[in-house]
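Next comes just one chain, in structure tokens: the form predicted on its own.
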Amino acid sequence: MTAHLDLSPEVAAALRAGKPVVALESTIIAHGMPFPQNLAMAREVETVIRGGGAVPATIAIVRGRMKAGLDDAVLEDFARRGAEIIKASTRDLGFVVARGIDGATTVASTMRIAALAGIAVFATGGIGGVHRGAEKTFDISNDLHEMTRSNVAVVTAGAKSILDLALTLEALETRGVPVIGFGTDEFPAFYSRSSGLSVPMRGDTAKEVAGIMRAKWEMGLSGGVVVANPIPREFEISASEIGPLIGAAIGDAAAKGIEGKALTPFLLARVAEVTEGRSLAANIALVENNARLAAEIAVAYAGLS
């Protein structure tokens, strides 16, 4: 697959040096936010990445070619255009590069990229799981899965919160990876600090968790860590007054034979819309909160390497 990636200048001269540097996913532009929000975001995270002593790496699939590290241009095409382009994860990587194509990156193929790059640290807004429903429907991400393949520590405000968290955490655990509770005894709910989840582990500072990443990948474990990171107490939407506008979206979903790919970008459009625009402030300071604190992770990483 590495014949297939291009690492952009600054990220093969950062990679090469050993120095800090953050993997981000498209997914998040293209299909996560309404423009201009999502291209705002994606530049503002970059600067918070840039400021946090590290090097981002924006990851896409660019005209067939596996790209980690964009430039203003591409950032700006993929947030226009949106949902034109395909939404890929792991298993559309060979159609997109084939077909040679644009794809968004999802959660998984990000880590996958990432971990092909040499990229240790990845910042998100919130990871995949299982769906609600999932006895019957069987929707289930494939973050999971790829959180048992890739080398990559995931910066992430919990799971979305559209998703049933018992069961994404239930299996996470069956899957053997690491859910480190960020500062917290409690995995996040996306737009909500609480979820009443416990998390199995726990790490206070950055060095802290750059610690069980190394410790875990030299041992020989592989797979990804999860590190739960609570969005900032002041863009929270409790849980309380969440639940219900979700549970409604997810009606309206269903009622619209909404699902697959297009489920996720609905939830989140409709959350936004009956919040008045709230939901998506909040995503967009959970996202920037996750890439403060990736910066964080990978300079204390390459620290320890």
Contents of the next structure:
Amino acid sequence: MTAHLDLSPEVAAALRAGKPVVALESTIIAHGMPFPQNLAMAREVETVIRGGGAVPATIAIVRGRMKAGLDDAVLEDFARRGAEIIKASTRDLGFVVARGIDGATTVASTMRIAALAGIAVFATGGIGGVHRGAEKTFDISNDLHEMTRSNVAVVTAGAKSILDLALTLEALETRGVPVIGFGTDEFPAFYSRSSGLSVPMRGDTAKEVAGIMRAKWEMGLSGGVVVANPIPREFEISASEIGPLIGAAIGDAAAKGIEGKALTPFLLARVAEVTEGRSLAANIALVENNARLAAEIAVAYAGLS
Ligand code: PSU
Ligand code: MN
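Now show the form predicted together with ligand PSU, given that the preceding structure was the form predicted on its own.
Okay, now the whole complex, with that chain kicking things off.
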């Protein structure tokens, strides 16, 4: 598989030297946010990671090649073309590579490519999970399955409140995936800091998280580590405010017959519309906050090895 992977010179040099590197996904750019906010966000998270002493490695498929580390022209192209670019989860990788086309990587496929490249830390907005109504639709994100395979710590603002968070936590438990509340005992709900659901373990420093990662992988326990990092207080939208809006958006999606991989981008866009951009500002703030923590964890983890 590495025959299909290109590391940017900067990422390759950092990995060779054992320096901290943080992976970033590209679905959030192409499908998670509108232009031009997506481009500003993509650039800003890279700056935040550099500010934290790590090298950013945004991951995507570009003309059939898996890339870790994108130049600015590619970031801009993905941001501008947006939903025209295939949302590529792990099952799509072979197809996209064989066709020689572009693909925006999800949490799952970004984890896989990061692991292949040797990158141990990844910052996203919110991982996918078990959708509400999954008992009928079976809609459970491939992100959860990938957590059993790739040795990557994923920094996430909990899981998107468009999901069934209780079932998402159960599914993570079934898959043997550690979920660390960062500075919290509660599983954060993306737009809000609390969900009323507790996390199975807590970490208060980047060093503690790095220690858990190292111990897990040294023991041969393969798979991901979820680092659940609550949105900064000043950007939080309370569950009581956002909850009904999400409920309405889910109703709209059902009425329009939107399902499968189109569902998450539709719900994010619909919620941004009805909150007049407040949910988008919250989303951007939480991604930046996750990038900051991911850089700290990457620095701590590099210090252990
Ligand atoms: N988090 C965000 N915005 C996003 C996503 C996550 O803040 O757009 C994307 C990620 O790429 C994640 C995907 O892997 O949504 C989950 O999609 P699905 O539910 O179709 O598996
Ligand atoms: Mn799905």
